[in-house]
Structure formats: C-alpha cells, structure tokens
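First comes one chain, alone, set out as structure tokens in the form predicted on its own.
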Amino acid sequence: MTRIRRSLLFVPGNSPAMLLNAGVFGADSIIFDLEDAVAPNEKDAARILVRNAFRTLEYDQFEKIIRVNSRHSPFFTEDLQMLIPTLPDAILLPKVEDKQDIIDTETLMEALERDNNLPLGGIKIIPLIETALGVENAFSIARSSKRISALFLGAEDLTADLGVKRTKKGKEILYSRGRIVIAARAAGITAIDTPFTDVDDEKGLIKDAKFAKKLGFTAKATISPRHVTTINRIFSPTEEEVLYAERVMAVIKKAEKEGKGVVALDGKMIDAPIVARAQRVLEIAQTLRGDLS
C-alpha cells in the first residue's frame, strides 16, 4: 500500500489517552513525541509508555514516527535502544545541524538493528531542521543517508535561534522555508512544513498551509488534532490538479505511441519533472480513492 504523508500530528509520549486514541484523528502520520512535550523527569515514563503502546495497540492505519531527544542530550541513546526494536516507520531527529548528526544516529540505529535481528535500513530518519546552522547545511544533511525520507522545518526553535519573533504571517521564516524545499527537492526527498501554532485560528491555518503548498511543501505538521482535516484537504490533489495530471499522461502516452520525442500541452513543453509530478498526483489520488471506498 502506498503511504501518503500530508498531515503529521504530534502526540505527547507521556499521555496515555492520546496514545490510546492516536488513530482516531485522521492524520497520515503520528509523531510520538519524547522531546519537547515531555518534561525531563518524565522521559523514562514516556519512553516506556510509547514502547508498550507500539507493542499492544493497532497502529497500522498511519505512519509511526518517534521524535527522540537530541543526539547531544542524555536521553538520546536510551530512546533508540528502547524504541528501535518496536520498528517505528521513522525517527524524527531534532536539532540536526550537520551531516555528522545523521551519520552518528545511523551508526547507532544500524547496531541496534543488528542486535535485534531487524532488517537493516528499514527505519527512516527525518531530520528536524530548527537552527540557522541546520538551514545552511540542509542539502548536505539531506544527502547524508539513504534512510532520510524528508526534511522537516521547525520554526519555533529556529526563530529563537535567529533572535526574532515568530509571527502568523511567517515573513521571518520565508527564506528558511525556501531553503528546506530546495534542499529536499535537490536530494530527491520531500519537505514537511512547520506547525501553525494558533489552534483557534482556522483562517490563519488555511492561509499558512496553502502558502506552504505553493512553496513546494507536500506535508504539514500540527500540534492540534483540530488542524488535521484542514491540512489533509489542502495537501490533497485538487480536482483541477488531477484532471491536468490525467491530460499530461494521456499526451505522453500518445507521443510514445506516435514515436514523438517532443511533447507539448496547452503550449507548454512537457518535460520529465512535469511527468513525475503528474504521476505522483495520480498516485495520491488513486490511493485516497482506495481509502475512501
């Protein structure tokens, strides 16, 4: 089954109720958070709760991501030692600033996979970019491991690092958003946008999510279950996008049948990136139809 990633919902790892109900919110991915949402004196308990939830609860309906603590924190190694054996789909690694953060994390993950007789490389890594240095090194980070499936922008810590105020308009993170998208695309992976943190501002969320999609993000995280439906709708292909993708593929098939090497649609040349995007749009649309049937 093709896995779609439009919405990513943070769930505190120390909340039994949220862990129990993680599947009811409709998010494509659940981020089980062991970092910011958990106080230092609750780290051990949260780690155990998430491990036990993975062992006993049915989580097949969404992508399972664990946000561990920073590589430089005293909790990092224990997080991976306890949770790699539960086979999450991905590890969300916070405070990534250079490729060495990824290399060291991958080394430990591979050792734990070997120790637990798990498939090597099956668990992905999503670097969370939330410092100025991380933004500047985004492309080298994205290319540092085959495990990396996306880059994730964390604007709250980033604006703190920049010494600027985080605003709803987001002008202060525009450059960083662009850098993350370009680095991700250049590396052949996807880009995940930062959460919109005002849970009561639906209009603001819609505006922010639509802008992120226009920039090239294919998914958006959220700290509120109330945002999931809106994010899913905005990051799903529109009817217009699906129709255009179908026309692109029809033109390509016709050109191949006629032996033509150059193809145009509505006066615009159809090159490989346009075809790849059309294929992805149709793949997502088909998967969504399957989920709704």
Contents of the next structure:
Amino acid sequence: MTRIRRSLLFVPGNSPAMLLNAGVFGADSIIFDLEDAVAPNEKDAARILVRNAFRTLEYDQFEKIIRVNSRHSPFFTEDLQMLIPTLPDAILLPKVEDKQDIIDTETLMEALERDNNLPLGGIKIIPLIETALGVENAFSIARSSKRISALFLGAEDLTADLGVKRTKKGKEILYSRGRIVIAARAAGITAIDTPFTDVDDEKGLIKDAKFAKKLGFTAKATISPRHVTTINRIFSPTEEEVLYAERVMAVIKKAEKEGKGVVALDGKMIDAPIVARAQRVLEIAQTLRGDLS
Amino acid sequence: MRIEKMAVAGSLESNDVLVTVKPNEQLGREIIIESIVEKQYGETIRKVTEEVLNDFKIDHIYILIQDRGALDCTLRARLETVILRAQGGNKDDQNP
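Given the form predicted on its own, state the structure of the form predicted in complex with the partner chain.
Expanding to the full complex; the earlier chain stays at the top.
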C-alpha cells in the first residue's frame, strides 16, 4: 500500500505521555524530536526513551521519523548509534547546508546498518533546510543520495538566519518556499512545508496550508496535534481533482485501445506529466478510501 | 557496575517516573517505591527495577522510584539513564 505523507506531527522525544499517544492524532507521520524539543542536559534521556518506545509500542499506523541533533552538535553520533538499530522510516536531519552533510550522515548510517545486520539504505533521510546556504544548495542536497525522500523547509531558523521577522503572511519565506519546491520536484522528490506556529489561529493555518499546496508542497509539518485534521484535509485530493484524474485515465485507456498517440481532454492535450499526476491522485484517493474502510 | 555518585532521571509528569540513585556500599540494594498505582503495580515496578539492576550488575545502590503511571518501557529508559548518569562518564551528564 502507498504510504501517504500529508501531515507530519512533531512529538517531544523526552515526553512519555506524548510518545504513548503519538498515534491518536491521525498524523500520517510522527517526528520524534531529539533536537529543539529536548534540553541539552536531557538528550541522553530522550534518546533512550525513544529507543525503548520504538521497541515496545505499536507504531505501525504512521511513518516514523526521528529528528536527530545537528551533524555539528556533540549529540549527533550517539543519536544515530542508538536509534538506527530501531529501524525508523526516516531521519530528519537539521541544518543541512550542502551535500557533504548528507554524504557524511549516509556514511555513518551505512556503517551502523552493517554493524547491526540491517538492510542497507532502507532508512530514508529528510534534509531540513533552514539556512540561507541550505536554500541556495537545495537542489544538490536533494540529489546527493538515493535515501533522500523529501526536502523540508524550516522557516523559523531560516528567518533568523536571514535576519528578518517571521510573519503569518509569510512573504519573507516566499522565495525560499519556491526554491525548495523547484529543487525537490527537479530531483523527483516531494517538498514538506514549515509548521504554522500559531496553534490557536485555525483560519491562518487554513490560508497558509492552502497557499503551500498551491506552490507545490505535498505535505505540511505541525507542532500542534490540533492542526493535523486540517492539514490532512487540505493536502488530500479534492473530489474535483479525483474526478478529473479518473477522466484523464479513461481517455488515455480509450486512446491506447484505438492506437491514438495524441490525446485531448476538454480541449487540452494530455501529456505524460498530467497522466503521472492523475495516477498519483488516484493512488492517494484509493489509499485514503482504504484507510477509512 | 558501581554507582559512583547521586543522579536523577525522569520527571513527576503524568506517565513518567522520577528515579533518584545514590551509592549504597554498606546496605546493598535498597529500593524505595512511591507510586500512584503501587497497590496494583508495585510488584511489577520492583521486578522491572531488579531486572535492570541485574542487567547492569549493580548490587549496591539506593534507588527511589517516584512513579506517575509510567509504562515498563519508560521505567526501563529512566533506570538506564540514571545508572549511566551515576557513572559520571556520560558526556551528556549535567544533572539538574
């Protein structure tokens, strides 16, 4: 079954209550956070707690992502040493600025996979792009490893790096959002949008998430469980999109039968990217129907 | 393994457990349990604690367990953390 990634919920790595309830909010992915949500003097406790939770609790219903500490922090190596053996689906790597960050991380991951007799390359990497240099190098980062499954924009640290104020309208991150989407799509992967941090502003969240979807993001992260349902709804295919995709596939099938090379629908030529998109929309819709049944 | 110094791990938040350890060279293992579910789970908490101490080969320890409804996996995590912190060699060791 296709795994869908629309919403990614951050859960603090040192909170047993949140680790216990991670699955109840309906997020497609849970990010177990060992970085910003954990104080420096609790890093040891958090990584042991997350490791034990992975070993014991039922986490099959969502994608398991671990945000480790930055490669340049003193915690990074121990984070990977302890948590790669628990087989997360992906590692969210903070402050990625160039492809060397990925190459070095992958080298360590591969060594740990060998040491622990794990399948090589099974654990994905999601680079967190949150500095100007990271945005500038986004495409080469996206292409630096087969493990990379998405680019993730982190606007809080990015705006701090740019020396600008983070606003709800988000004009200050428009360029970076565009760059991340283009880099990700050019590399054949998806783009994940930054969290909307005002947990009480539902209207603001809807506006921000819809805008991100229009730009080309396929998912959005959140720090609040209350945002999950809205994000899932916005990043699911609409009924209109599903109907259009079904019509695209129907005319393609008909054209194939009749041996026609060029196909049009509603006066518009249907080419390979439109077909690929239609297939993806139907795949997601089918998976969602399966989830609901 | 020896308990070299006093150390603390965990918290008093719901679903967590606060574990305090101290060296206890004279008295061997001294395990004190305070739990909101002591009647139902006191024995299980003691059993898990003994298991972890056996794994680390610790025979001399004073250990206070203040439980707030922690699962086994949480209790084991906090015990491991506090034991490593009590060695003094852990580089993350900056106990509150």
